[in-house]
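A lone chain, given as structure tokens: the form predicted on its own.
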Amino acid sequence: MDEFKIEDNISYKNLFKPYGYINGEWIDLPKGKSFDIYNPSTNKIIAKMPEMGIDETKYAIESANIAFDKWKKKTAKERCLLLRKWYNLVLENIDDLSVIMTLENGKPLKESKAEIIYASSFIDWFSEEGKRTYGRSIPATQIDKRIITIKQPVGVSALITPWNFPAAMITRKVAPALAAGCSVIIKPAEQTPLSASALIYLAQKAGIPKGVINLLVANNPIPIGKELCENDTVRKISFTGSTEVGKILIKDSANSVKKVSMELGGNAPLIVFNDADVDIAVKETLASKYRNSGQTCVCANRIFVQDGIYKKYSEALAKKVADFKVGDGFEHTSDIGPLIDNSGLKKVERHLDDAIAKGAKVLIGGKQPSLGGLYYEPTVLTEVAKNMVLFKEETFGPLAPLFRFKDVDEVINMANNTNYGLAGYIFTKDLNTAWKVSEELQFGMVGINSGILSTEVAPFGGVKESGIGREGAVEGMDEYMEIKYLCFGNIM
């Protein structure tokens, strides 16, 4: 297998940082303590990263704790100005950052560029939101008392991010933490650490002080995660990933009673009613289902279509899906890139095989294209039933199953029949239906006639086993702050 040199494919060579980052220094390890990063489109090695462990984790925690004492004392405006510099540098380097992301994640270059813009929006938003962390003045119950509240940074924060949005999930956590006055330790997904290190290099260039941001990389995340959860100095854990791992992190954080926020698995329903505008519903379904090859936590996983429109909608959806081009992310015509790894591919195949065995019909797709590798054709299944595995499990791939339903109450029950509750989608022209279903869906976010709902200005998060807490908006800022109550007495 030939080694691929990523530095030959970007203009700003300093953005290629195959290292960890602790206390303002880039950290490599001796030979033999490294792991390979692959391009999922070609299966070629693009970098080797140091395999960090408990020693490096303890060093990062110590460094972050020392830096926290100084960082929290900076004014909100001082932190804002540094974040603004970081934001500007991210946008100035959007082309190279997009190349790095497509190389390690596989998503089409146009999607990578869109993600960098999305990632930068969190730095932009929280740079200003940090100046608005207001307390309150509360009317006292006694004449000689005065009651106020203030907000203070929670402390050293550990941020564990996934591979599917390797830039946006960094900034969505780091930006509010830094704006609040916290120092951070980042553990990116083992498949996509280069986007994280590139962003951190730009933060370093922007002037973020040493120790305020630290990066730990490893192919085996367990020792690092355990130390971050069990170390008393770390006061906050923020994780985006699977529900199974999230539960472990919550359990491991319990002894030190850390503040936690968890954005976990999803099983999103997308509901199309008889009165929906079919063109809009299809367009938004495509955006929701097939973005990043179906590998997003808010992808429509179960598509419920009312009887009266089922045939029309399914045919219209399949016609549009037929226009998608599967290919390498650097081909400008590509709409669907590869899946991230072989386990992701096998899961799609397992869900499809189970559905077909139980009576589902393949309307389009249903196999790997001639490209082979980790590619899979965008697929639409009809006549799907609740006894199929894909009803209960999140597929995380380009597989769209279409369920039939008769009325509002039936589809609400079907949609809520899951342990997860991250995002849901509704398509209808009836305002009463939109309100009723939105209120009764047991999900943290609902898109009405829209398949895309993520934005820095709105709270992102789920209920049930989809998570705890919110990211983005003012709520995302509060995740990194504690409220302190001050009572002044004997004021006459």
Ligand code: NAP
Contents of the next structure:
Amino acid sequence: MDEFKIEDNISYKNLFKPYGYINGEWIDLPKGKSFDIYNPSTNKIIAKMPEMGIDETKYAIESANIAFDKWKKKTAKERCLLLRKWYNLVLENIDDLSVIMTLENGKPLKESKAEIIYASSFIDWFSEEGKRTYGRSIPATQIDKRIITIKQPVGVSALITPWNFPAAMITRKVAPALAAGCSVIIKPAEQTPLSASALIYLAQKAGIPKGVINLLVANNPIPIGKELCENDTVRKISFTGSTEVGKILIKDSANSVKKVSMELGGNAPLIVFNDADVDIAVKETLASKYRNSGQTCVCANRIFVQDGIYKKYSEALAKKVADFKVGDGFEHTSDIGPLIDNSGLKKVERHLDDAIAKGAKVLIGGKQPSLGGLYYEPTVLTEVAKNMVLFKEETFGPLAPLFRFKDVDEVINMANNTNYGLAGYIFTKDLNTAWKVSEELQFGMVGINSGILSTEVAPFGGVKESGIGREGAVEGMDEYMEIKYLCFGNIM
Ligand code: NAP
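Can I get the form predicted in complex with the ligand as well, since the one above is the form predicted on its own?
What follows is the entire complex, opening with the chain shown before.
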């Protein structure tokens, strides 16, 4: 395999840090203890990163613990000012950060830029919210008592993140943690550690003190994960990734009874009722389904279309899908990049083969384009049914299966017939339908005539096996704080 060379005149080189980061220092390891990072668009190696393990994890925990003592004693305003410097630096470096993200994740450059803006919004929002972590004054039941609550940082927090949003899944955790006064240890996905190290380099430049942010990188996450979960000093685990791994982390952190936040997998229903505006439903389905090549936890996984609109909607959707251009993320014309790796590609193929064997029809796509590699054509399937694998599992690829339904009760039953409960979407002009179905859906978030719902100001998260806790908004701040109740007695 050819090795990717970083040319001297390329500006992102300054942010290109193929290292871990502990106690304010970049850490490399001896040759042989490294793993390769690939560009999924070309399958070329772009970097070698140190394979960190238990020793580095212990060192990072110790450093984070020492730093926590000083960081929590800063005023909220002092922390705010440092976070704002970081926020400004992220935006100043948006072009270089986007290049790094497209290099390691493959998503089109325009999507990488949109993600950096989204990622920075968490730093912006939580830098201010840190000043508003108010407690309460509670009227007591005895005349000589006074009751108040205060909020305090939970402590050293371990943050484990996936590859599909290499920057935003990090800032959505780090920003509230730091604003609350916690120190953190980040373990990014093995495919996308370079976006993480670039962001941390900018945090270092902003003046975030040593030990407050630490970065562990590895191809084998198991020893790091075990130590982070079992070590008593770590008081919080915040994880975004698959439900399967989330369950392991919950079990492993049970002995030390840590506070946990889990942002796990999804199996989102997108429901189009007969009275929906077809143009809006199609536009929003495209955004929900095909963004990041369908590799998002909130992307529409099962599209339910009512009988009366099925033909019109499916034809309009396929017509728009035909306009998508699949290609390298660095080509300006690309709308759909590659899948992240071979197992991602195989999963899409397995779902498609199973559906076709059970009677589904390909309306458009359904194969790899001539580019080959990790690319897959955006696909629309009709005549899909509940006995197909894609009804149960998250496809995590550009495959849109269109189920048919007759009435509201039938579609609510089908939509809720899953262990997941992250996001759901409804398209209708009827307020009554929108309200009733929103209430009945067993999902943490519902988009009504909207296929996109992520924002820093709203609580993001799921129910059932899609997770515990919320990220973003006031609720996202509370994930990094403990409530302490103070009772003053004998006040005469
Ligand atoms: P994953 O395999 O669960 O990995 C996520 C992270 O966990 C990676 O950093 C991974 O490291 C690490 N990890 C894996 N096994 C571990 C272990 N035993 N101990 C400690 N860490 C471990 O998920 P993924 O494939 O990267 O991401 C896709 C999943 O994330 C999908 O299910 C998607 O729905 C979900 N997701 C959810 C949200 C949300 O907000 N709810 C957002 C985005 C994605 P390695 O990379 O080294 O394996």
